[in-house]
Every structure is written in structure tokens, then in C-alpha cells.
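Just one chain is shown here, as C-alpha cells, and it is the form predicted on its own.
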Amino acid sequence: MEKPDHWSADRYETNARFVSDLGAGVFDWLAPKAGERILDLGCGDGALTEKLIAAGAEVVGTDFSADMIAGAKSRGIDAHLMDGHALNFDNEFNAVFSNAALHWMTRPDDVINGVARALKPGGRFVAEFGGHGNVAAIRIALAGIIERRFDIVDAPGNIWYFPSCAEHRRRLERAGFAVDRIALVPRPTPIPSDMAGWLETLAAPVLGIVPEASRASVRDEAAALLRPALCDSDGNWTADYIRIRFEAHLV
């Protein structure tokens, strides 16, 4: 069967846009070089892939979402529609980059081979994704609503992978990768709407579980038990990021 496309391209520019902003880091471990061909693993609607492409590289980008892959095609960006466990590509890049987007891949076994497969001898893979014990808070009071409301146990767990950097390596090295540096990166991250934005648009496959007329119940319910830890006196939140954050090279 295949997945609903819970993303939206304009919703994501209103209340998401601080992600592809905050990859900055994660783009300076990639540092692309003038000529390389580098797929942009899960591009989203293509803010990041326009940086790589101003950096003289040759990009292709890929995501798992209808509407983000037509935002990233208007920006006028080689992009396509593919699941990230079934890469379709042997030995065409210097590079995989990703940000933000290989804690949706559930299944990461799959991706880190694909992407191998996709790779030329010796390249490099660089990402930067949701790590061990990211958006911690958010997880609990979703799986503790979402359990005691519709009997599903662990929905975030069954949406989102956030490994440490020790399991990471490991399915890395599996793969035939040598890992030159990884590390959590523990990152508490303003977000620009409230809470109800934030969930709506990076909780969605979350709330996408329970029925569609007791989404918005959820939300605003997950939303007042979170006040406390995640919202100041001023009324501003803050999201208990933790990323991971990596690079490797084909052996």
C-alpha cells in the first residue's frame, strides 16, 4: 500500500524553514567541490540544494513527497520522486548529502546500502539527522496521548529512527563505509510558530496514525502538556533537538 504524503511545501515554509537553515553545519563537513555530482537524499523543496548548486556541484535531488519535490522542481532543481530505501542509482556520485530527513527512514539498513550502491569508489556519504534522544519530550507526550486514546503503542517510535553514534557506525561499517567523524550534536532549537505549527508540520506522519477528526484533539492536547517544559514566560518555544551528525567514505 502505498504511504499518504503527509508533507506540505507551503506549510513547511511557514513553520520548517529553520531546518534546511540550520544546515549550515552538516554542509560544511560535505564542503562540495566545483564538478562533483552529488544526490541530495530526501531535498525536501530544495533550499539546501540550492547552496550545493551554488557551490558549483552537479546535483540531483530525491525525496519520498509529491508536493516537496514539485517545490524543489519549481526552484528549477533536477528532482524526483523515490522512496530513500530503494535508491535506484549504481555508481554515479562523488557524494550523498542529507539533512533533516534520515530519521523518516525507518528501515535504514536499506538506505545506507542504497546509497552505497549509488556511489562511486570512495565516495562520501555526509548527513546530519535526528539522534539518539532528540525531540525526547515531544516523543513521550504524543506516544503517552496516542496509547491511552486509540491503544497504539510507541507511534513515534514506529515514524521516526534516531540511533546513537555507536548503532550508527555500526550499520555504516556494514555497508562498507569508514566512518572519519560522527557525533551527537545537542542543538535547542527556537521554533517560529507555537508548538500546534510545529506539530502539524513535523509531527504530521505522527499524527497521521490516529483518525483525521481527532488529529487537531491530539495536537492541541500534546501541545498544553508540553507548555511547561518547552515554553518560556513570553510565550516562545524551544524544540529539544539532538542531531547526528556524520561523514564516511566508501572503502
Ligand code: BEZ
Contents of the next structure:
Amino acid sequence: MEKPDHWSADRYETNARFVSDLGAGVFDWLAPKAGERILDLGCGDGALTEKLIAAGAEVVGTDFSADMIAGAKSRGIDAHLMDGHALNFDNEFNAVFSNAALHWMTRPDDVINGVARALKPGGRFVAEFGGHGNVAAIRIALAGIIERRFDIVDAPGNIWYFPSCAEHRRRLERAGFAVDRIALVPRPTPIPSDMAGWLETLAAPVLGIVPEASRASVRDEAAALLRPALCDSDGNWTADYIRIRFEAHLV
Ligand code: BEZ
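Right, the form predicted on its own is done, so what does the form predicted in complex with the named molecule look like?
Complete assembly follows, chain above in first position.
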């Protein structure tokens, strides 16, 4: 199973809309063609899926959050609630696309094998997600606070999968893919709200490790610790994102 569903479409709209807005680079790598059948893995509320459809592709979306699937369906998208570790498709897509979702799937070999099964021979797998070193400052702040206050070591633990290019390439090749290009892309990312909003939305599973009554104070302590590094003198926050982006095809 993936993690419990911490997602709320409203909270996502306020604190994390930038995630789909920043998907343009990986969309260009995919270069969807009219008539292609494409799976959008981790489609969220479908903001980027709509662009695939606008390019003339026939698109199916999957996500593990019922709230997000409801949002995608309200846009008219053929969206299915499905665990990315257990994709239920066989030899039917020209491409599998994913933006900002694979870092939530912490058994990457199960995901990659499912993608390989879903693709037709020669099909492409094009995706972007958090790579090695992603949100390092935020992770360290959370880990330090949670260890000191609750004696829980390595708090984000395996909540996120942020691989290096070498690690992810190995996994893809083992599953029968040839990797056409893969890169780590540092991308300091302005946060539209503030660090507390970011933590509540995107680090909800990490905050979920601590007792409910303490979550707000952990969030606020982390934000205070991060302020000198990630907030400028005008009060604008920037998250220390590093993306991994790749294009591979089934051999
Ligand atoms: C990311 O998109 O890089 C990200 C999302 C959630 C938590 C951490 C990082």
C-alpha cells in the first residue's frame, strides 16, 4: 500500500498548485502526440493531465488520493483511484507520464515493473519527481526536531523516495528500460504561501509521525529554524527542490 491519503484538494490548491504549474519541462520531454494513449501516473487533480488531452492524446489518470481523483473527474478526466505500486494495466499505453508523484511511491521497483507491464513494446516512460538531495534543509529540520522531542530517529525515513540518477537508472534498466536521458535539475522553488502551509500540505505524512497535539508546534519550530535559510528579507519563501527527470523506453 502507498501511504494513507493525506491529500485535500482545497489545501493543495492553496499551498501546492505550483507543483503542476512547474511541470512544463517534463511535459516537453514527453512531447505527447495526437492519438497516443497515455497513462498519467499520480495525476493529482488533473491540471497537467488536461494539457495532455489538449495535445490530442487519449489519457487515463491514476492517483492514490480519492480527493484528487474526484478533482480530476470534475475536469472530465478518465481518472481511477489506484495504488501506483500495483498498477492494473497490461500492454496498452504508448507512454506513461508522471509529474511530482513518484517520490511518494517508496517501493520503486514495484512501480517501475507496473509501468513496464502497462506499456506497449517500445513505449516511453517520462517523469519528473524529487531527486537526491531534494528538500534537504527541510528534511534535516524535521528530523532534528522530531528526534530531539520524540526520540524518533531519521523521521522522514522512507516516506519519500529521492534517488540519484545512478540508482534510478539501475532500477529502470533492471525492469527492461533503456534510459535515453536522465538528469538532476536543481530548482529552488518559490512557495506561494509560507513554510507552515508547505509543511502542512507536503510534509503531512512526516508530521503524522508525531502525536496530533504536537504537530502544529513541530511545524512552527521547523518553519522558524528554516527561516534564515529559505525566507528572504521580504518574507518570500523558497523551497530547496532538486528534481530528477528522465526519459526511458521499453526495449
Ligand atoms: C517535491 O515535490 O519535491 C516534494 C513533495 C513533497 C514533499 C517533499 C518534496
